[in-house]
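Below, in structure tokens: the form predicted alone, a single chain.
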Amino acid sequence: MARVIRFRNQLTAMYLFKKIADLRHHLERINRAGKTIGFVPTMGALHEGHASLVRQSAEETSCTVCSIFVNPTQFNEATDLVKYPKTPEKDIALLLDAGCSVLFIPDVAEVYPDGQRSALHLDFGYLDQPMEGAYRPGHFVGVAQVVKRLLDIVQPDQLFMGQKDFQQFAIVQHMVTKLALSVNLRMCPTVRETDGLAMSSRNMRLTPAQRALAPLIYQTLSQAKANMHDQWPDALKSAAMKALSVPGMEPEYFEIVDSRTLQPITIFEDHDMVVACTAVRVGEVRLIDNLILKTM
């Protein structure tokens, strides 16, 4: 059964659903009606970024829908599990001002029913060992797996996605292809804050000087790109990783990858799109960022 949920006096509406069954049930009807599903995957704890995202698809397809479900198979440290925020009365209000149609919330048994929670199994050659697949073993495994299984339950026509998580979303492209998945996948600009901290929902548990200290991330991927004409690659990243290196903060890693394959580069002009990724501690709380350096 579906819950309509209206915000304050709007005429629309947004429907709730916690079931598989009656979710296809109402996108069936959309299908049947000619109109387009754009899809936007999340783990809850809404932002901006998300928000983002699911206007995009409001734009661009007749229905959005939106999937609310923290997918325990892509967490390799059980604390960051259980820290996970939720915050459900704030995440349905800003989904229905953002133009949502339809909001999936499905429990762990409705999305891995018994038989059905075994891995993907996909090569994704380099893509998943470099940058978070070495410090997050088996993250990718479980991404590609919930994205896959929502796939299916949604069928739709378009995938949206952020930019923050270039490698995930390098990864979502590849198993797009490879099992030559019939949804177009789109990637959408990293939102940030005024000053410059890409917007996650990690943000929440950094303490205020925590908070103040983070914008160093974005302004460090900034600096590599204004001095990219004037410096190698890796004096970039040795630069960027010394940068980041200060009391209060800890760089995993600061990487200038060819935006394809994810290989570190040696020289700019042998690649079309180059990305500068980064994951820093910041206290106890990781952030991951990224800035596209170059482009065709």
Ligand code: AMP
The other form holds:
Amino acid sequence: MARVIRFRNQLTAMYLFKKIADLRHHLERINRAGKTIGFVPTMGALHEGHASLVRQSAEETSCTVCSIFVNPTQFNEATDLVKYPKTPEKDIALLLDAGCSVLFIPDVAEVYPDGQRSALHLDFGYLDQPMEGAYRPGHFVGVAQVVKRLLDIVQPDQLFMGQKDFQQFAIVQHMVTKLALSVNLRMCPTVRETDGLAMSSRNMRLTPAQRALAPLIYQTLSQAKANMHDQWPDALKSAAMKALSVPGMEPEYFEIVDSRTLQPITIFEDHDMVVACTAVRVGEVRLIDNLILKTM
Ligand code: AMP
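Can you swap the form predicted alone for the form predicted together with ligand AMP?
Below, the chain from earlier opens the complete complex, with every other chain and molecule after it.
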């Protein structure tokens, strides 16, 4: 059954559903009224980055659906799944404020009634091999599985996802094209803290000392962009790996890739759009970020 949640001024309200059947019943009424549906899938522990996706959806569609589901099939490290932060009350307040109309919070059995093994066998080409694919085996199979399942459930007109997870966006875009899904995929810019650190649910797991160190990730990406006219991609990569190798921080990769193929590039001039992507361990916490170096 739906719960209607109101907030502060009592003017905004949001429906909350845990069951697919109830959600579908509600969304079919929205469809029949000729309204458009925007969808923002999340894993909760929401911050301004998520809010920006919801706001964009609320501006461009008549009904914004947000899901909070910590998808077990995309976690390759069990401790990461267990430690994934949960802030349900704060999430609800943020979503109401950002203009979310419907919140869907299913449990695992609701999303995967036939078990968690993926029935979706998609060839991602090379897109799932480098970077996150190399360091998080099976991660993108889980991501594609849950996004496909949630799209089947919500059936939105528009799907809003963040540039923050650039490779994830590329994988979902590939899936949407390959399966000819009738959804319009939209990329929203990365929202950052004032010191440049990309907002992430994982940031709250950083100690104060680690939090003070973490802006080095964005500084290093920005440095690569500042030097791209004077140095080859290989040299930029080596300098970045060195800059990120400081006590308390361990870079996993820093790659300069073609935004379409995710293949490392050797010459900027040969590519229309180039992005620098990195993953860094700050203590136990693994952070990812990226910066577009060149665009058409
Ligand atoms: P998550 O809850 O981390 O799975 O993220 C849900 C969605 O929010 C994904 O599409 C992310 O790319 C997006 N997102 C996460 N952090 C940010 C950010 N700092 N700025 C913009 N979008 C973000």
